[in-house]
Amino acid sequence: MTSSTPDPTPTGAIPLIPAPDRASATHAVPEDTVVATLPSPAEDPHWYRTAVFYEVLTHAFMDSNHDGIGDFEGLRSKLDYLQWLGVDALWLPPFYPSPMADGGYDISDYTGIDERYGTMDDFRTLVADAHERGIRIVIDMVMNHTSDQHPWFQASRTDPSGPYGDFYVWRDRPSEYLDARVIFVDTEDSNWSWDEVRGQFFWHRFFSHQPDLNFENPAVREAVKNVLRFWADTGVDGFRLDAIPYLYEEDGTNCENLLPTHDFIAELRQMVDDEYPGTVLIAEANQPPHEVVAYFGTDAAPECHVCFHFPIMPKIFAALREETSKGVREVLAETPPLPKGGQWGTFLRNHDELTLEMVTEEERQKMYAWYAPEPRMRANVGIRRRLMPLLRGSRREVELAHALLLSFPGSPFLYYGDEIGMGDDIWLNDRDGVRTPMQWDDSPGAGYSTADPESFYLPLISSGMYRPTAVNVAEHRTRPTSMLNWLRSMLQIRRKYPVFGIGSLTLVATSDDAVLAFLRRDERQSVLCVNNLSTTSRSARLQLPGMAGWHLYDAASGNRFPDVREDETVDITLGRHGFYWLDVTFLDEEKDDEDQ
C-alpha cells in the first residue's frame, strides 16, 4: 500500500509530535536544579566508546513514594550510589504511559511519561543531577512499532481514510511477507493479525499488540524524527533504537536490514549530527556481526555510533561449559573491524532473554542443557535468567565472564543487580524473572520501597541464597571482598585503560586451549589479557611475536610478572576460572613514569 499522506504533518484529531521550536528548544530544568558540569556530548563526542552502561529499570530501582515502583525520583537518590561504583551512563527502558503488555516496550504515548514514575520535571531534574556527578542517560526508542492502544493505531483502525489511516501496515489479506520469520515462536504464529475494527490484517513483527509502523509513509518518519528532537531537547545524551532491522517491509525478502531501513536510520544521523552534536544513537540488531556491521553505516552515510555485538554473550558461557576458547577465538576473528568512530555494545545480560537466535541448533540445544534444564528457564528462543543463577552461584565464573566482558572490544553494558549477585524468579511470567526489585538491603522491602512488599509491582525474590536478607547492597559495601567491591575496582582499573575501550583487539597463542589470551593496543597503551576457562589451574605459554623482552606487570597489583623471553613466549599460570589484565612495557622507565 502506498502512502495516501504525502504531506508530513497532517491535521486530525490525534495531534503528531510537532517539530520543536529551535529557538525556544533550551535543554532547560527545573529553576532550583544545580546546572550540569558535565561536559556536553558536542564537547566530549567519542565520550561513548570508554564509557560503562548500566541497565537499570526505572520501576525496578528505588520507589521514593512508597506506593510500590520505583520512580525517577527513587532513581535520582540512588545517583551517588551509581557514582560510586563507577558507571559512566545509565540505559533506562522505556518509562512511557503503555498498557505494559511488553514490559514498556508497547508504547502508547511517545512524548509522556507514565505517571508512576514521576513527571517531565522529575526527568529533567534525573538527567540534570546524573550530569552533575558525570554520568550520561540513554534512553529507549521504540520506532519499530508502537501499542495497539496508541491514538496513532486507533484512529488508523477506525478511519482508514483519515490522516493515520495509512501510519501502519494493513492488508486485505495475509499474503505478503510471508518469508519473514516469526521471532516470538513461543506465542504468535503469524506476523499478521486480524483487526476487526478495520475489517483488515496488520503487520507485526512482534506481539499482536504492537503493530509496526508503517516507514513508507513520510508522515511517520517525519513524526519519528520530532519524537527524538522532543528528548533530546530534555538534556539526554543518547538513544538506544529498538529493534530496528525491522522498520520495512518487501516481499520476496525475509524483511531485514533493507536498503529503506539503513536509509532512514542514516536521516536519523544527520538530523542528530546537525541538530544534537555528540548526540548517540545506539543499535539493537540482533543479527550476525556481519550484518550488523552495517548500521555503522558508511563515511558518506553513517549511521549508529554503537551497535550491540549479540554473538559474542552466549559464547562466553558456552565457554565456561565446554572450558575450550575455540568458540570465543572464532566470533572475535570474525567480527568485522569498526569503522572510525564505531563502537561495539558488549554485554552479558539484560532485561531480555538470553537470545540464542546466533547460535547453531545443536549450540542451542546444548545451552538449554547447561542452562536452562527446565522449561521455566526458557523463553521464545532463549533464557529468561539472571547472570549469577546462570553461573550456578559460582562467584569465580561471575568475575570471570565480567573480566571477559570488561577487556573485550567494545562499551560494555552492566544490568542492575548483577553487581551483587542477585537472583531471578523463573515462575515470573514472560520475563518478568530478572526485573525485580533491586535489593538494597535486609528490610522487609529490601530498602526498595517501604510499601508493603504484597504490593511491589513484582515480587521480591524469596529464594533461600538470593533473597534480600542474604543478597544486598548495604551488606556488599561494608565487606571488602565482595562481589559489589570487586567489580567496583575492576571499573576504576579499567578506567586507568582507556585502550580497552580504543585500542584493537590481538588474538595471542597459547599451548593450552583452555586459555584465551589476547593484546589490547592503541598508540600509547598496550594490555594483555589472559584468561582460564577451565574449571582445573591451568599453565599455557603464550606467544607474543616481537615483544621480547618486554615487561609484564598486574594492573590490579602492580606486581611485575617475568619479562617476555628472548624466543618471545611467556609462561602464565592461573588457578581455576582465574585471570590477569597485565600492563605491557617496554622499557622500566616507561612503567616509572605512567606510575608518577
Second form
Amino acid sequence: MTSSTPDPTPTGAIPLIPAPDRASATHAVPEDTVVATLPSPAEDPHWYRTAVFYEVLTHAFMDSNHDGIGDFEGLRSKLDYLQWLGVDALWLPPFYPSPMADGGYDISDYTGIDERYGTMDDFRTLVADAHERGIRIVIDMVMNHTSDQHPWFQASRTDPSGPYGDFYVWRDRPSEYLDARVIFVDTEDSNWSWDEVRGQFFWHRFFSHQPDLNFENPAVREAVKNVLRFWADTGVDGFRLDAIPYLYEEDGTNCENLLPTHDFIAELRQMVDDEYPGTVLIAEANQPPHEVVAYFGTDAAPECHVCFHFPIMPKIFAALREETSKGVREVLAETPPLPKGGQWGTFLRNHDELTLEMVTEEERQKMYAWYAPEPRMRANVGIRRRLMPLLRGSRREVELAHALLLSFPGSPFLYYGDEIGMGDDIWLNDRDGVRTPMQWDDSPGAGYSTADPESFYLPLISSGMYRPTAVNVAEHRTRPTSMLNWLRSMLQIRRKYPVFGIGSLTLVATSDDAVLAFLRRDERQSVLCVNNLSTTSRSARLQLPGMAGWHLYDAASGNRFPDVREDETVDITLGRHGFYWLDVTFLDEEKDDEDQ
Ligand code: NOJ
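Let's compare: the form predicted on its own is above, so bring in the form predicted in complex with 1-deoxynojirimycin.
So here's everything in the complex, that chain up top.
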C-alpha cells in the first residue's frame, strides 16, 4: 500500500485487493526471459488503431500438460503461429478462478488465475514472450458483477452490517429499476433474485449467480481500480471492459449508460493514463452507435480508446442475404465520427451469441430465418453459431465478410478458429458450441491435447465436414489456397495500408445496390473498396466525383485497372461475392506537368 493511494476498502476478514506498492512493483518476469521489444507507448501511442486483434480462450487453444484443458504454456507455444498469421494483439477472455457457470465471466477471485491454466509466472512469461514477437496482450476486466461464489458476496450475504455488506445492490423488495431490460432472457425473468441467507433481493443484469457490484460504494470503486492496477503491473497492454453500460442504476431509467457510469470510466482512464500510460481501454457496450460513442468520453474526460461497434455486425450478415448494401450504408452513415485517438472495434463473431439486440424486430426475425432456422441455434437475443457454418460453408461468403471486416473503419477482432473455418456444435449448452477446442491437426486430440478426448473441457467438433480430420491448421498451412493462407495474405495487405485503420470513409454511389463501394483515405493513401454482396456476377458504374483520370491498382496483385473516366465514373465487374481493394493513385507527374 502506498501512502498516496489510501485504501478506502473496509477492514475485514477477507483481504481486499491492495493497491500495488509502486515502489517495488515490477512488470516482473522470470529472470531468464527476454523482455519486450515492442515500441513503447510513447513511440507508438496509437498502435490499437491499426492493429488486428485475435480473441483466444486460453482453455480452448492448446493444452501443454495433458489434462484436456488449454493453458498459458500451450498458448505460449502457439505464439509463433499467431505471429505467422499476422495478428498484432491477443484478447484473452477471463482466466481467473471461477465456477465457470458463465465461461469465466463469473469471477470468484480477481487477482488469481484458474490453476488449470497455469501460474502467475506462466502468465507473465506469456506476456513477455508475446511482446518479444510484437504481439500485445489485452485481458478481460469484468467489473460489473462477480460470481456469487466470490468471497465478497459470501461476506455480503452473511454479514449485512459488515465491511462487505454494501458491496452489492440489496433491497427488501424487488420494486426498483423495473425499466431495466433482462439481458439473458433464456434463463432469467427478472434482474432481482432472492437470497435466502441474507433474506433480501440482490440485483443482477446477467445470470442470477452473478450479483452486480454496488458502484455507489466508494470501497467498491477503489477495489475495482486496484484490480486494474494489479493486472497492469503484469505488463498487459490493455483491458476489455466487460458489460460497462450497467455499472450504476437509477430508478425510472433503463439503467444503462448513466452519467455516473461514464464518470467512473473516465476516472479509470485518468488512473491508467497517470499510472500506466499507454494502457488501452476497450469498451464492451452493446448499444446503438450514438450511445456507444459516449464511451470514448470527451476531450476533458476521455474514457475508452476503443469501443466495439456492435450494430454494424448483424448488418454485414443481413447484407449477404438481402443482397443489398442499403443496411450497411445506413449504419455507416449513422456511425458518429470518431473522436481524436478513438477507434472502433469491429468483429464478425466472438465467444458470445451473434447478438441481435441492436436490430429491429423485423430484422431479427429475418436473421433468425436466414441463420438460425432451428431454435437450438439461438441463444438469448441472438444466434450461437460460428462463422463458417453460419455462412453455409461458403468460402466466398466468408471471404467477402472478412474483406468487409478488414476494410471498414475500425480495428478488426478475429475469433480463434475462424481462420480455418471451424464449425460449431449446437447440441452443447448455452454458448459452448462456439467455444470448442482449437483444431491443430488430424490426430485424435486434434493436436490440441494428448489427453483422452473424453477428458477435454468440451468435446471436439464431431460433425461431418467440420471435424478435425477435415478442418485443421496443419492441413490449411500446407495448402496454398486454404482459407488460412488466404486470410494471412489479407492481413499482410492490410498491414501495408494503415489507412484502413486511421483513414476516413466516404460512401461511393454505384449503379447497382448489390455493389457496396467506399473510399478509405488519409493524407498518404486512398483505397477504393468495391464489394459484390450478391450471389450473381455484377457490373456496376461507380461515381467518383473529383477523381477523373485517377489510376486504380489492385492492392492484392498490383495489376492496373482502367482509370477513372473523364466523366468521373468507372465500371467495375465482379464475380459473385467478389471484392476489390483498389489502390487509388492521384494525378501522376506527367499529368501535373501537362496541366501547368
Ligand atoms: C459479456 C461477455 O462477453 C459474456 O460472455 C458474458 O456472459 C456477459 N458479459 C456476462 O458476464
